[in-house]
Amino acid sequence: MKSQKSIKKVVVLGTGGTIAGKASHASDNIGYTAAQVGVAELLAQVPGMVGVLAGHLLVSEQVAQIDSKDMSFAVWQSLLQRVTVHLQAEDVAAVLITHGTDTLEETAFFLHSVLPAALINAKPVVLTCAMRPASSLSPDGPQNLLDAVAVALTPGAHGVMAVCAGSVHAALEVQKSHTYRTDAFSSGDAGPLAWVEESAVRLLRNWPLAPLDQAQIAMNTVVNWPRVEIVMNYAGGSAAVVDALLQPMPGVSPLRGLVVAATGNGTMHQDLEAALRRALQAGVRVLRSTRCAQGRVLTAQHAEFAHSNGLSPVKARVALMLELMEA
């Protein structure tokens, strides 16, 4: 029998989302209210968890209780602080996070970008979710939680990952790709990191590592995040949106950055392009991404607008905000 001191913990941090949602009828998978069930109650409803834990202790903490469409910088900072504390503890083997699907990819990328490399290159941080509420006739949350624990306790696992519908995705590539199916996430061209099959993990690629040049930011001291917005290119696009964003507004921080969800390989309407040049002249950083679900922007050397290094528009926005914090 293991002594109490030798038992390793799996810490689950709850933030709300559909996985914690409830509807008035079990047959209703869209007319629910997110973030209604506490994380401790969710974990108590997962059959087979004891077997997957294999002697590890499961503990939970409610960091937030929100619909992830309403994710805020304040919740990110709280989540980062709690994840860091738990990863630093010798008796913690892994950290799991229950999260809504809408902004999961942004939270995963944020944590991948700011958590100390020494911590996430040694222990796993696994985000999981659900597309159906806890009240559903056939909820997907319990299986996703079971799979997330299986991933977290796989020997050698490390890095920030997302687990959903038996697929494991690295934080760098994960993207919500479907509005309704339970298998709602993709890793684009890269493909999934692994599959979870009957609580066994079949690894397809190496576990993810933190960026080599990752600079640590004192996130607990951040009060005002740099304002970075996303604009999209489309047929009949104009300069109006960019020009409006450049105008000062009472009580709103000045614009520091713009990410363009461009068409195709970073192409932009000529009027939008002209407006972005004005933004550059006004001291606003501009990054060019693509609205395409797969592929990355390939540009000629010395291109006029910096590209996003393959990041989706929402992840490029996070990266640019963090870069502007360091400036």
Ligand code: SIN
Contents of the next structure:
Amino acid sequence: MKSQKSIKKVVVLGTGGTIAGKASHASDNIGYTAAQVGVAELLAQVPGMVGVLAGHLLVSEQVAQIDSKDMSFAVWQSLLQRVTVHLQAEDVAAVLITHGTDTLEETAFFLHSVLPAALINAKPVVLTCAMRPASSLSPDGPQNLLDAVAVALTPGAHGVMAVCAGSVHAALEVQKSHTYRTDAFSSGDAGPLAWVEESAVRLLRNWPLAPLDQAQIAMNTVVNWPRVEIVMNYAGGSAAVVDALLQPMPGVSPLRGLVVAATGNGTMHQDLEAALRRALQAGVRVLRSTRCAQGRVLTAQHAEFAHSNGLSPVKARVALMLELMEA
Ligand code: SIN
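The form predicted together with ligand SIN, contrasted with the form predicted on its own above:
Up next: the whole complex, starting with the chain shown before.
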């Protein structure tokens, strides 16, 4: 029996996703509506949770109830605020977040970039999800929730992570890599951070630390996020998309940044490259990333376009938005 002093809370913040989804037939794993079941109900359906909690208290809060394809900056701001409040509480051991798989990597990277280093270097923030709805014949959500709690309560655990299908990924590296399989995430070249096996965590490398250049942004005061778009290079590419984005549009905030998902090792069609130079001249920040799922841009060519430091296009976009906010 734990002493009163060592009993802490594990706080689960619900945001929706397939983990909270429902279909009209248990055999249907794709024709469902995401974000239908409340987080408290999801937690009540996990066999074995009491054992993994080992006396800790599980509490939940519904921060949003959305399909993560519709993730918004407003939800990110609420989430950041709630995660911060809970991490600051002495009686909270860890924060979990249930999230749709589609933009989980962006939310994880956003939180990794903006949560105070002193908090995430001391306590874990674990995002989890599911590829099958809660109504499925064989849902993956309950196991993922159990594994996420096991990770969160592992002594010494800290940093922002994602747990799915028995793998633990760091926010910096996690990327959705499959459209259907339950093991839908990869950490690319870095490989997973840990495995979860029957609630035991086998750590493969150190728990993640906050970045050294943590974004210093008072999120509660941010109203207008800088507009940063992603463009891609492909066969038959042209200047058309970039040139169109540079045009003022009524009711749309002016373009502040562009991330290019370049081909291979950062290469671009000459016409796209010329358009991106025009963007630079117009005062738009340009970051060069790659559309390859693994590896980073290493080439010394196109030095006028800053590279994304190994970040995928979607994460590079988040990083650039935060940088522009700080400027
Ligand atoms: C979502 O991202 O909210 C729906 C898809 C999923 O969770 O797998």
